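The chain below stands alone, shown as structure tokens; this is the form predicted on its own.
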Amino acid sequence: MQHPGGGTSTRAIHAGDTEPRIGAPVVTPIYPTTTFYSDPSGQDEVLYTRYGNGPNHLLLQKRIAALEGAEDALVLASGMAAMAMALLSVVQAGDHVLATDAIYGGTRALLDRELSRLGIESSYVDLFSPEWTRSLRPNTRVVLGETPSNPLLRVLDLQPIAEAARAHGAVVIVDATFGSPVHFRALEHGADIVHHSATKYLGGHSDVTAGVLAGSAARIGEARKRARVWGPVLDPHAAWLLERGIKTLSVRMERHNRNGMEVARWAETRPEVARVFYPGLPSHPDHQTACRVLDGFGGMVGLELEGGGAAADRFVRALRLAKLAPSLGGVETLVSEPRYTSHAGMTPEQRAANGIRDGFIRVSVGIEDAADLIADLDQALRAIGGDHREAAD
């Protein structure tokens, strides 16, 4: 059955759906065999669980693409997985790949300590200043960017970046993850792949991990060529986990929208907090930006303390609602101090130089009622002057 048109909760829920029949179940079941049966003449396609292309995947391929205005999707066993297969699917020795310096930590350590032993090159460039296209080489092949980043939530703008790239030659892959299709589908602004940490927002409840590309039949077909071979399948009842959180995707990024904003709104209000990223904010640098490119603000919250480090450390124990844990985009509200997580591979001066200061705390606001989580970051908050006063005693 083709995907229904309409709106993204419609396409989030019904996309790919098989045609209906009497007796045929209403959820899709979960298919958990290695392999199916052959067909005899050789003519139909292999089905093979490690090739990802069993029920669970081929449904939910159908569904993101929905989402993404894409002609085809690949899921695979995690964020990461699916950028290594991005990339491998467009370089090879010798060709050089120009990233933003606002990448994810994990991404880093893809182009620095793996592609770097292929022959791959890589190099880090500040995409938000009109002066990234110097950096351009002429063995770049792809331009990397990220939108919005991790953690200082900066929002490019994407289509010039994009147009310039392919007037290089360049392919354009964009990590969307704080985004979600919902807010910001980046083939729309001129990627060629778009990816996503499933893990994050399309899964939703913190209990999948999984990472999924999109992009036209051609760039998608080279990623799933190389999956087959590294192998990074998706199980099928991660598949299914995952089908399931997309379904309830556009109501969970209401609500995040929502919360993220009366949290962003009350931390600019408190002399604690030296600096409140959010791009629904005037103050964000970005904001007029995001208010151009996205369909939503997203719950991702930066808290810079005035305190530093040990501001922050203090802030995180103290918390009791919200959960000192890495990760993001799940129900509950996630906390975390990124020098410890997501850019510990970085040295304090390298953090400092891209913003991320030894007080930054990363909030991941849920769905949980606001007026809670405010309560909770302000008792967390008048814990650090606490402290602070014991000292001084």
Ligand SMILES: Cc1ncc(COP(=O)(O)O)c(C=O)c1O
Second form
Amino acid sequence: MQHPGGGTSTRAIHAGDTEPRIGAPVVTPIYPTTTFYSDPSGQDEVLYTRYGNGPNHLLLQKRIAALEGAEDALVLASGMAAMAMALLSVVQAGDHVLATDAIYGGTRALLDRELSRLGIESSYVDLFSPEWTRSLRPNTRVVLGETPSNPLLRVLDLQPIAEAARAHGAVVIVDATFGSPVHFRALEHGADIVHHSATKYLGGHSDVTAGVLAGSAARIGEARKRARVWGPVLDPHAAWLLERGIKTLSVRMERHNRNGMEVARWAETRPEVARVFYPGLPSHPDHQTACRVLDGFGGMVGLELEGGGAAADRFVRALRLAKLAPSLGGVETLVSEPRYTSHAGMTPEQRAANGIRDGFIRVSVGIEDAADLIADLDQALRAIGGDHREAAD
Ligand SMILES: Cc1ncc(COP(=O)(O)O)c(C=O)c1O
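Swap state to the form predicted in complex with the named molecule from the form predicted on its own:
Full assembly next; the chain just shown is listed first.
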């Protein structure tokens, strides 16, 4: 019963199930134990919780591997822990990481502030430019992508990028958090390791912090070796919550898709909105790629407001149903201004050069009724008031 096959929804509920036994619970219990009685050899599959091999971890890893079409998966204490273990499983002092310039701020900090201290260099490149391969160096060991990207929702055509990286001898790691495995399975597009912050769509309820990796048994085995020593294990209770969240991943994504599209289409009709960023809209630069490589356009929508930062501040203060909070992928609608959160480390000029002007609002569209959400966003737009052009900053 390890791989029940079937579609994504079936796998999300059943992959990794044990054979049913009369009297056994339908739902995996939580194993809040730090250790397990063992065989004298110490070679047991289930042994010690820091090793991440308790029953809650093992089941979750089988389920995630099935969702990604991977040989193996690893669950860890956060998305950042998972990215750190993925990178440390490949690079060593003297190596170079070539990362997309549209990378999550935390990952950029990991590369620039932490891996640099270990003698690992990083540089950034526009992976959408055909010239990107010129930035490969003889010591480039990892090409690191993120798709769809935060917050502009750029969608990579990964296959040719992965082929060029491989031809150079680099390992391709892809952060696919924004799509979830329902929309984009990066291994099918040539990635060696796919990464998710499971804190987002996989968990789906803003109540668990976790990260996952999936890939070949050899690659995940290397990451697992690092994790055993560095110790970022996922607590068994959090693993249980994540497993529960994943059961409804497919239905949640269907609603995120529908609501995302409705909000994006509505926003395009509003004069207060200068630009809408949503890969499902023909106006998005990667719409054609998104139609080809994604199985859903998702619930993330970017809105660039007329009136700049002052208008954005007034807008977020006026919201009633949608809440201001720096995360995404949960059942509730959350908004944030990247200039205060994910992109706070950049100057306004640097952000603008990257396409993120002051006035940019990132909306993680939840699974509420779309009409209620749109009514809330609409009243907040109207509350900006005045001559929004004067308010530009
Ligand atoms: C795209 C992306 N990757 C990684 C992370 C880090 O995940 P976590 O907060 O679970 O460590 C985040 C968090 O916002 C993210 O948005």
